[in-house]
Every structure is written in structure tokens, then in C-alpha cells.
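A lone chain, given as C-alpha cells: the form predicted on its own.
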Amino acid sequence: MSVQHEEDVHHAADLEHGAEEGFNAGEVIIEHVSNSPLDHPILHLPHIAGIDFSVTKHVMMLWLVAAFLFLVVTMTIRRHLSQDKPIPSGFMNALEWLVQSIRDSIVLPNVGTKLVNTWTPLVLTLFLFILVCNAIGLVPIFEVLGLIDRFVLGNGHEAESLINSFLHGGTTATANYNVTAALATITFFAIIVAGTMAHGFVTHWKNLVPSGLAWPIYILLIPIEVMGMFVKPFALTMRLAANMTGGHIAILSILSLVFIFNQVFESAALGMGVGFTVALPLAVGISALEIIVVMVQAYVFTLLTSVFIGMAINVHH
């Protein structure tokens, strides 16, 4: 009996042990989806004024989304006005579209023809820089990178490689909350910029209420105005952070059935192919929707701006 007993206590301890060691799905999902831990940054920075300097990775993503624009754009235009060929062609002709579209479709309609010409840059600016964020974080560099270090290279997860330090955290930068909330304070400020260069700076805090009303109407309505001018960058920060980082978070989950069905079933094959089976036809089909979700997010959010600003001007609509 005794004998069976500690047997008993040894497989205990050893399948205690496995759980410990298996695969945490909560724990590589968060992974994914957030910024990089402080104690794993890509560059340690000191902190001044009690705020953390160091590069993270979205922070590093989001330096190399708006190096990779402002080559690409400048290139571009710098080649077509060298050439000196009244019509472009090529790559000049698709970012010719592109412009010609947000200002047509988008900016107009909302602001007007008067000041069109001064809001497009900004809605522009913001719709490559939206829709480049959210297409890189489809793609699975630093993943690609880790199979790389790990199995080529041959270090473990916990080593202290270069590349190990760019494995923490997620790549979508417009799935961290901070991001679309300094995003949206650039559509906040723009609001009130655009209204006062519409009516003048007294005048566009007026507007914000109708003229002509009894004043016990004011009472109530004053504040629900002020409020709804936070709600709309509240509202833009949370649409774009959610909808990025919920479609990572369900593909992350389906991925995940493989390993845990290679957990529950004791054989490894029969355990992957249920996976397979099942998670890789759903993850296929939602990587599809987030191609989708990556252009009609970055389109909503410089609609959204444009609607906005046109509502500051527009008063009378």
C-alpha cells in the first residue's frame, strides 16, 4: 500500500507539474494583443519626469509605419515631378486615386469646397497611417522571427537573444488603446480648430448649442454638449483598439484548440489533427474578415474625423 501510495503522490506531483509547464492559451493570447512588458522593452530609456522613455514595440512599430510612409509618399512624388510627365503612372497613379478619393468621398461632402483643400492633408495622413498599422499587425514577422531564433539559432524562449526582445508583445499598434486615444485627440483638437477658423473662436462655443431656446433649456442642454465633445474621441479611441485587438483575440483563440486538444487526447497526432481539423478552416476564415475589418476601420475612423470637423463648420446642417 505504501509503495502504491507514493506511485500515487509521484504522478500526482508530475502531472501537477506538466500543468505548470503545458500550454497557458490566456497567457499567449494577452501576449499577443498587448504593448511589451517593462521589463522586456526593445530599448531601455531612462524615465524623466516620472514617465518611461523606453521603446516598446508598438511604439517601434510605430516609427517604422511613419518612416515607411513618408519614403514611400515622398519617393513616389519626388520620381513623378522628376519625370515631368503630366500623367502618372504606375504607383503615382494609385496614390493619385487614393487622394482624389478621400477628398472626393469623404472630405468634401462633409467640410464643404471652401476648406476641403485645408482638411484633406490631415484625413489623408490619417487614413495611410490607420490602415498601414493595421495591415502590418496581419503579418507574422516577429513570429517568423522567434521559430527563427529558437529553432535555428537554437535559444530557448527565456534567453537573453536579440530577438528574444522583440518577442514580447503584440505588433498591432492601433490595438493599444494609448495609440487611437492620442489618434482621436488629434480629430479632438481638430474639431475645435476647424470651428474656429470657420466662425472665429467665441462664436464656434456658442454654436455648440442652439440660439433661441428658453434659458432653463440651457441648464440641461450646455452639459450634455460639453460631454458630447469628449464622447466623440472616447468614442473613436475604443471602436478602433476593440475591433483591432478582438479579431487577434479570435484568431489567437481558434490557433489555440491545437494545443489544447494535444493536451487532452494522449496522442499527439490524434490530438493536432482534431486541431488542425477544426481550428485551421476558422482561422482561415476569420484572417479573411480581419483583411476586411483592417481597411473598413482605418475608412470609419477618417470618416468619423471628417463628419465631425464638417459638423464644426457646417453648423446650419
Given for the second form:
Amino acid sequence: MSVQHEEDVHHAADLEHGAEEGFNAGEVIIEHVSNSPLDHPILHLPHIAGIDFSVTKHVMMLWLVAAFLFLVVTMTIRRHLSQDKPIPSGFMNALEWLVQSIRDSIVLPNVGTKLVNTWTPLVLTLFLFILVCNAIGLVPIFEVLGLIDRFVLGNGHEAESLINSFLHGGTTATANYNVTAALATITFFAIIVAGTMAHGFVTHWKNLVPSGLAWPIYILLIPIEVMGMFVKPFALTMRLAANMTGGHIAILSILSLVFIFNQVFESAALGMGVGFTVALPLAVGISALEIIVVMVQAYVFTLLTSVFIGMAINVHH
Amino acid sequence: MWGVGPVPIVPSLDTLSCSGVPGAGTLMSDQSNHFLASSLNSLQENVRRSGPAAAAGYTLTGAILLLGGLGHLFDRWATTSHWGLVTGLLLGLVVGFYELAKTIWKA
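Next, report the structure of the form predicted together with its partner chain; the form predicted on its own has already been given.
Following is the full complex, with the preceding chain placed first.
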């Protein structure tokens, strides 16, 4: 009896070991969509006031996007100005159309004519930054580098190489809740600044609740309004990060079918068959949808930011 | 309510023909340009109008999630099983529907 029990324990341990050795879809997906861990940062930096300032992959992507946008936009505008052409052409034409569209179709209807030029730069910056952060997450830059590292340079996945350090975590910085929370914090303060600029500091806070109500109503309304103030940026944070994470999880889950079928049925041919007939077409379709999601999410974030700023400026109770 | 009327997103499509030279396009290209311009204007107007509604919708969801989450955290901290969560969810509903009601009353 005890021998049988020991055999069962060994068998269970073997199965557990096998499961650990085999393909773990959840682990792969989580590693892909999450940031690189702090014990594998891209750049080690010291702790300041108990905070680890090491540069992780998402921080690096934020810097890359900021530098890319700064260089491309500045160079395009400088070149256009130096040519002294009244009508822009090429990329400058597209950029001008984008700026005008954001100003006229998002900011102007919400903020109004008086303050449109005050708030367009902020909204435009948010739009371009989120758009490029979203879009760069669809480009498998580091995955291609990883393939070159494995199959051309012949390095193993445990090798201490720079490329291997890039392969920890995904590249979509806007799929990180900390990034979207930081962006939403900018919106939060922009709402307060907009209301203060339009009505003055005291009147802005008074405008939170309608005037002329019985005082017991204010006991209910003021806490609700204060909570509403924090709910708006929270909704922005969750919406953007969840949408950007969701698409990647969907694509990776579908692609995981190849390895799951291969493992469960112990047949590479079946795995490949499922890959070519089901996983690949579905992944391509969802990737195409993701291209739309990338633009829509940037648009929705800026639209909601404009609406919230407009609500602080154009108060109607 | 928002102070200004709709602003055309593609004003140039109304004034330019396909070739880019005014007056050089055919009647058909003018019609298709007009159709495209009016379609885009209509889309833009719909999107503009949906802004406050989208804000109210996301605020409703966000309020329930945020306050429900805070209630859950309170439950874990104070070991008050589920009372914090229920209170948070109810508060979230109140805040969310208040924001929704404000949007509807304004409209």
C-alpha cells in the first residue's frame, strides 16, 4: 500500500515537473504583455529615496517615443519653415492636417473658441504620444532581434547578451497601468487648471456643485462630486491600458494554440496544421483590428480629455 | 451647449476637384467628392456628439471599478468580509449614475 502511495507521489511529481518543463501559455503571455522585471532592467540605476530608478523596457520605450516624436516633428517643421513655401507638402502636409483636425474636431467643439489655442498643444501632445506608443507596440522590433540572436548569432536564450535583456516584457508602454495613470494625472491637473484659468480658483471649486440648493443636499453632493473628480482619470487609466493589453493577449492566446496542440497531442504536424489553418489567419485578423484600436484609443483618450477640460470651462448646472 | 457648431474636418474637399485644379474635374468626381465630404462631416459630427456620452459611460464603469476596488481593499485591511466591497460598489453606482444624469440633464 505504502509502495503504491510512493509511486503515486513520484508520478504526481513527474507530471508536475513535466508541466513545468512544457509550454506554459499563461506565463509566456504575461511575460510578453508585462514590463521587464526590476531584476532584469535594461539599465541599472541606484535607489533614490527608496525608489528603484532602474530603466525598464517600458521606460525605455517612453524615452524612445518621446525622442522620436521630438526629432521627427521638430525636423519636419524646421525644414518647412526654411523652405519658405506657403503650401506644405509631404509629411508636413499630413502633420498640418492632423494638427488642424485635432484642434477643429476635438478641442474646439468642447473647449470653445476662446481657449482653443491654449489647450490644443496639450491635447495634441497626448494624442501623438499615445498614438506612437500604441503603434510601436505592434511592431515586433525586439522579437526580430531575438530571432537574429538565436538563429544567426547562435546565442542561447540563457546567454547574457544585450538582446536577451530586451526580450523580457512587451514593448507597448501604454499597456502599462503606471504609464496610463501618469497620462491621466496630467489630464486630472489640466481639468483643475482649465477651470481655474476660466473662472478663478475659488469659483472653479464652487462650480463643482450647483448653486442655490438646500444645505443638506450639499452634504450628499460634495462627496459625490469629489469622488467623480478622481473617477474620471481612473476611467482614462483603465480604459487605455486594458484596451492595449487585451489585443496583445488575444493575439498571443490564439498563437499559443500551435504549441498547446503540439504538446497535448505530441504531434508537431498537428500543431503546425492548427497554426496555418486557424491560429495564423485569426492572429492576422486581430492584428488588423489592432491597427484600428491603436488609432481609436489615442483618439478616445484625447476626446475624453477635451470633454473633461470643456466641462470645467463651460459649466452648466 | 458646447459653444460652437460643427467644424468641417475636410474643408478642402468641397473646394478642390480630383486633379487639384479648381474647375478641371468632371461632374462625377465633384459628386463623389461632395459625397465623401458630407460623409466625413456627418461622421465627425456624430463622433463630436458622442464625446460627452462616452465620457459618461466610461465614468460610470470607472466609478464602479474604482470604488468597488477601494471597498475590497478596505475589506482586506479591516477584515470586514464584503461590507466594504458592497458599500464601494453601491457608492460607485451612485457616483457613476450622478455623472450620467449630469450629462443627460445638460443635453
